[in-house]
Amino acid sequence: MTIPMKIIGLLATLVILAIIPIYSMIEPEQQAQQLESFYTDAVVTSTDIYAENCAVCHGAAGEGIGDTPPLNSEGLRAMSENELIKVISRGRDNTIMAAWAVEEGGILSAAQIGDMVIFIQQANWEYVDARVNELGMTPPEVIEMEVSEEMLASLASLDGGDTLSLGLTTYAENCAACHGSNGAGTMIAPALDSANLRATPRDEILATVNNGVNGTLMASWQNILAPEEINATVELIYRWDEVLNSGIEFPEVEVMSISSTPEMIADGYDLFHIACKSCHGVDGYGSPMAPALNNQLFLEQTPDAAIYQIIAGGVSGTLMPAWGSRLSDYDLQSLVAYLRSLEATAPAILPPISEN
């Protein structure tokens, strides 16, 4: 017996009706599991990114170091997405945050950056802290000098004690890894304590502090420090002598002469592929982020003592940070020692042309 058409279409009617609040039902649901499995695939892959290029200064945990500032934040989570995606993407104007986009000098593609936006997003941080130090990729912790509370009292018993006890704590923070912890001086930055610096105008120091000197390892702080904490520590500058003279004592710097042994060179090269790899490449072959260190030119002209100077202190224009209040002392001369081992093998890359 042959269905007419009519009931045949009257029938497929009914079953499409029949379905439609099941598939609306279904659907969501599916469209939702979809979508988690998206952002969870973009921040398991992000994960990586994050812990072998960003965690070095935004830390393990998203936590920060330093000035850099935390990415685990509820504001950075709040951002929208294309403002992300142009932080990322261009980098900051005036910090160390580089250019990360392909089309920009960078190593991201357009899908990876998009990924790291839904990581920002969506992270769950311990879990990122734990791949981070399962991969080796732990950065080194900030070195502050201790300042105690004997210090502070004796300070405190100072005509404008509050100030210098500001001035000393910053010193300590931002400074005293790089001009030592008594002010003397150390073999990458000048003294303090020094009648001379006493004897130069305050607006001279200021502008110092503030704007940092071009061509040399002095950074820029003005961004980085209070007009008030500027404000103490050269007010500390002036008065070192009156403090010293007041009894307090400052812990004295140890400065390792530069060596190199293979247990050494092994140190340099973890933690070169730890805080460096980023931005100078595998083995410092170089990126667009960064030159080639593992290069006969450089080597060859550039004196160990130079190479622990750039690390410590930065290169000011360039977004080549400062470590010298990141890593011991032991930790720079071990990547004096990893880059000094390359210089038998290094191929001779050329200086860029510059163009007058």
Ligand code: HEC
The other form holds:
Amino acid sequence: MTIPMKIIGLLATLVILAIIPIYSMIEPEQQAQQLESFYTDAVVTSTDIYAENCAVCHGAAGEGIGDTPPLNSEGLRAMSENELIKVISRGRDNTIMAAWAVEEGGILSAAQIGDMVIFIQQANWEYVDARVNELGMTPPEVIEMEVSEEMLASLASLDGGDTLSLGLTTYAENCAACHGSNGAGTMIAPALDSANLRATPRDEILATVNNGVNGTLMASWQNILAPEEINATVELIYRWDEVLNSGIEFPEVEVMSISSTPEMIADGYDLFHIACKSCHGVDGYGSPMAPALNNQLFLEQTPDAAIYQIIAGGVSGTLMPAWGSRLSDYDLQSLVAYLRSLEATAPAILPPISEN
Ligand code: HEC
Ligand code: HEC
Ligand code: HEC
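Target state, the form predicted in complex with the ligand; input state, the form predicted alone:
Let us now look at the entire complex, which starts with that chain.
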């Protein structure tokens, strides 16, 4: 084995000797060309990274989706390189914009993030759009979940109606996926329409909502919602029975047993590949950003309806976004069907050492 090593070493030396003089002879014009092709390479590679990791929230053409800002804007092109590196590396606290740098628990190297910044500043978004499409990564249509005007109008007629309206809007957007559409509770979170809770001092309930309950899905809301939104939601909690007895109709989140067909599993697989793979890994095996879902323990212990709720509601205070506002009921069901289809072959994975 020593002879080939020597040959390789010798070859390497020859190659270096050959390159140095040539390199130093390159004309400035050629150097400029090389620099240009370096930029082009960075943009091409970054386009694919963008398609796989960012398009699902920022849109196929960087146009932004729902509350997620566009990246194709003048404002962003004017943002300094350092600022862009910082936001992509570290993410933004208390939003679903994750930290992508490897040192921050993400999956992108410093070099990849540097390229991504060049890409954002120089991208031809029509080309990006076409490439995202070609890779099959175009995000599905956004569906907004809304509280109806009629409900708000009926609420307004009650005493303190404005506060109740704000409370209900806040509740529907942030709490209903776990606590149920009418405060009745679900498989994963307790009822909030309860005599016990109404007998609990306001300070205690406020503290629960503000601080969350460590080690459970109940996150801290104080940095996500405004104080008046939290106060209004707590006011609603005290008046649930009154509001329910006023005859206002609340939308039901259907608790269905989720059917599964080969078509749904295939659709769920495709959607997982678009929306979830960047964090949960290829085939759900997990990544530094998020736990494995292709995981016997998780699939055994979590019923379909609970998986549905977690995907729809997200896990607040973590990187897990709420998908209920951007995916249709069918999309969510197909994701559940796909994840469930993994159970038969899922590896046994130990639970994380500590949740908090
Ligand atoms: C899960 C959804 C999601 C994903 C995936 C995502 N982002 Fe974001 N991104 C957001 C949100 C939401 C914000 C706005 C955060 C805030 O409110 O400040 C944001 C903000 C940004 C900003 C700052 C925009 C501004 O106007 O201040 C940049 C730059 C950015 N993201 C780049 C990326 C890149 C690059 C990727 C892929 C590596 C990516 N994002 C992936 C949701 C996402
Ligand atoms: C991701 C699921 C989830 C979301 C979203 C969520 N919660 Fe919770 N919540 C829980 C769980 C789980 C508990 C039970 C925690 C425990 O075991 O003590 C809980 C407990 C509570 C309690 C205490 C109930 C009691 O009987 O002691 C209140 C109050 C509460 N949540 C209010 C809210 C409000 C208000 C929102 C929206 C701003 C919200 N929650 C959003 C999961 C959630
Ligand atoms: C930006 C990263 C990110 C994306 C994208 C993402 N997730 Fe998550 N997800 C997480 C994190 C982080 C957790 C763990 C949250 C926690 O600490 O409880 C999680 C948790 C979950 C859980 C609960 C797992 C458990 O063990 O309790 C499910 C189910 C889930 N995600 C499904 C999905 C699906 C389906 C998609 C695509 C539609 C998706 N996630 C996209 C980051 C992400």
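Here the structure is a predicted model, which means the values were calculated and not measured. Positions refer to the first chain, counted from 1. What we label the rigid core is the largest C-alpha set whose atoms superpose within 1.5 Å from one form to the other.
Positional change of Leu236 between the two forms reaches 2 Å or more at the C-alpha, relative to the superposed core. Once the rigid core is used as the reference frame, the Cα position of Tyr171 differs between the two forms by 2 Å or more. Superposition on the rigid core between the two forms places the CA atom of Thr208 2 Å or more away from its counterpart.
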